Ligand code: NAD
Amino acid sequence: MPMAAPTDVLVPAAKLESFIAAIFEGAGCDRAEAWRISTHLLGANLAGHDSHGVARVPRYVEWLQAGYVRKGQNAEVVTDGGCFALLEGHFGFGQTVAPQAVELGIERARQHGVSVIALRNAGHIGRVGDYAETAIRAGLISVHFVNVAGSTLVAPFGGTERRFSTAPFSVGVPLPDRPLVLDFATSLVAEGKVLVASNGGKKLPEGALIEPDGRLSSDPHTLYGDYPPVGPRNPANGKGAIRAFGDHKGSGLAFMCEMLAGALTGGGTAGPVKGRGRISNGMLSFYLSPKHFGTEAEFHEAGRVYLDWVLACRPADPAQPVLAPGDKEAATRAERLAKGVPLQPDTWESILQTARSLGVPEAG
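Output the structure for the chain only; the required form is predicted on its own.
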């Protein structure tokens, strides 16, 4: 699991949550929305997905002030077919409109046994696994395809130019006492991990990025160009790209995320739109109710037997047992709730600068 570096700032989870909420209230959000955003971002850090956690705060505030994301919005139903629906996010905060889409998906799946919910034009929705976990708590299987309209960051397999967004994908499976959550960007690393690395955090894997001439790189400057030690990062300033994970496999999955979450929803793909200014998420989600299939008991039994068999596999390294999707996040969450959330000094300073600019005092 991710460990705190000696130079990291450890912030108690409750203190961090209230401080981030105060920042968004200071930026003009009402209290409920400010806490939704804060709780979601903190949840990403607790799960070890620091790329989608509070490091995003300065950028979110910049987007709000620029009008790229809008406070106080609600998802609006555009098309309603009963077991399927299309929702318009009006560029509202993703932490507001995405949960509304998930709630509708859960409600319809409980009614029909299955539902398909498309969401377009949402502000950055954050860690997608959070929404899979919400469906799991409702006893539902869920599958989520996500794209980032207006954001070209990832080169397709065999290429050097940006064509895809980081295009996250997530699946949630509700097994008794052991929920399974698969959640990853189809890029080799999420853009937020490049952001964290640029702030002095965990270094990128070798070859995570690619230069225009085809040289592999692990230097955040490949994506961001020149940037100050503390301050905003703009991917538009860099000339390189992030690589897709798994060569042609990740590249192909990213392509399908753009098709399903971007083109089908009507929110748009990563490109080639020019002059968009803002980015937005699209998400196509499928929800399945094992109860309605009439196989819930068999599903739970067979799933648990198979899970136990997989986990009983002899590990290549005795110190590193085989894990199920979601195990690492659960262990990290427990550790960070107990010990505090580790933040790189530059990340913490950027958050503090944002708070000062809004007149929000640092939490004691």
Given for the second form:
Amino acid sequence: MPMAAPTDVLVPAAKLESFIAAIFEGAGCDRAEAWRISTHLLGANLAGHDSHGVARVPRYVEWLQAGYVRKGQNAEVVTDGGCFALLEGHFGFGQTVAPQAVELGIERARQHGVSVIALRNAGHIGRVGDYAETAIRAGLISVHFVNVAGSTLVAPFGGTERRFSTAPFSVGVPLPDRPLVLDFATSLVAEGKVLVASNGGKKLPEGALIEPDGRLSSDPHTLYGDYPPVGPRNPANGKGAIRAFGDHKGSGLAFMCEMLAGALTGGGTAGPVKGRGRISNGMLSFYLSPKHFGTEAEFHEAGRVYLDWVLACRPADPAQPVLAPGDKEAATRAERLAKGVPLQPDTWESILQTARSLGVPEAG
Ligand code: NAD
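Swap state to the form predicted together with the ligand from the form predicted on its own:
Whole complex next, starting from this chain.
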């Protein structure tokens, strides 16, 4: 579980949530949207995925001010085939248009037993597992292929140049009282982790990056080029790439995320990029209702027996029991709800700066 460093600022979850909502209201969002964004970002921190949490606030506000992301948008149905639909996100906040896509997917899967929903041109949708969790609460299995149109950071297996986005993938499975949530980027590390390492934080795993000449690297300069000890990092300045996880298999999954979430949706793939100026998420989601399949009872029973058997596997390290997808996030959530959300001092300071720039007072 990600632990708090001694220098971290510990902020109670409820205080952080209302403060971040106030920032987005201060930036011009209506109250409901401001809270949606805040609740989602806080949720990522609570799950332990700080790279997709409130650290994103300054950048989200900059994107809003630059017109890269738009407030007050709704996902619009472009194609409606009953059990499938294509939605246009109009570059609205991902935390608004992605939940709308999920809501439609749930509604249609309840009607038809299955549904397929394509969403394109969404602002950054954040932690994809959040959407799998919504489907789980509705009793549905879901599978989500996501890409980041206009963002090339990741080299394909066997390659040395950037071709993929960090293209996340998520699957949610609703066992009673025991949600299973698989949710990860298809890059070996998230860009946020390279950023942390460049600021002197946790080092990258060996070979997380690759140089143009094919040498493996764990040096953030590979991604960012030259940079000062403190200040912004720009992946456009680096010549290397992050590697896809899992050799040819993870690389293949990233490729398919680009195909399904980028090409099929019409939102665009990671590249080639020419003057696009902004990034957006595409997401192709499948929803399945075990009830409609007629095997819900068997699914719950066999799923539970199987889960228990997997978890009973003798661990390689007795101090590290085998976990199911989503377990780590659930444990981190419980701890952070109880103790507060640890934030790196730089992260907290940049959020405070954004708040000050908008005239939003820090909640006491
Ligand atoms: P990660 O490498 O931490 O992997 C997380 C997954 O692995 C989870 O399903 C977790 O339960 C499981 N897991 C972790 N430790 C485990 C263990 N010991 N045993 C069994 N399972 C374990 O995740 P990541 O790749 O760093 O991704 C972080 C987040 O970034 C995700 O929420 C993803 O959706 C998000 N993301 C979003 C975008 C976007 O454009 N919106 C892009 C990339 C990533």
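The term rigid core refers to the most C-alpha atoms you can superpose between the two forms while keeping them within 1.5 Å. Positions refer to the first chain, counted from 1. Computed from a predicted model, the values in this text were never measured in an experiment.
Comparing the forms between these two forms, the C-alpha position of Thr152 differs by less than 2 angstroms, with the core used for superposition.
Shown in the overlay between these two forms, fitted on the rigid core, is a CA shift at His90 smaller than 2 Å.
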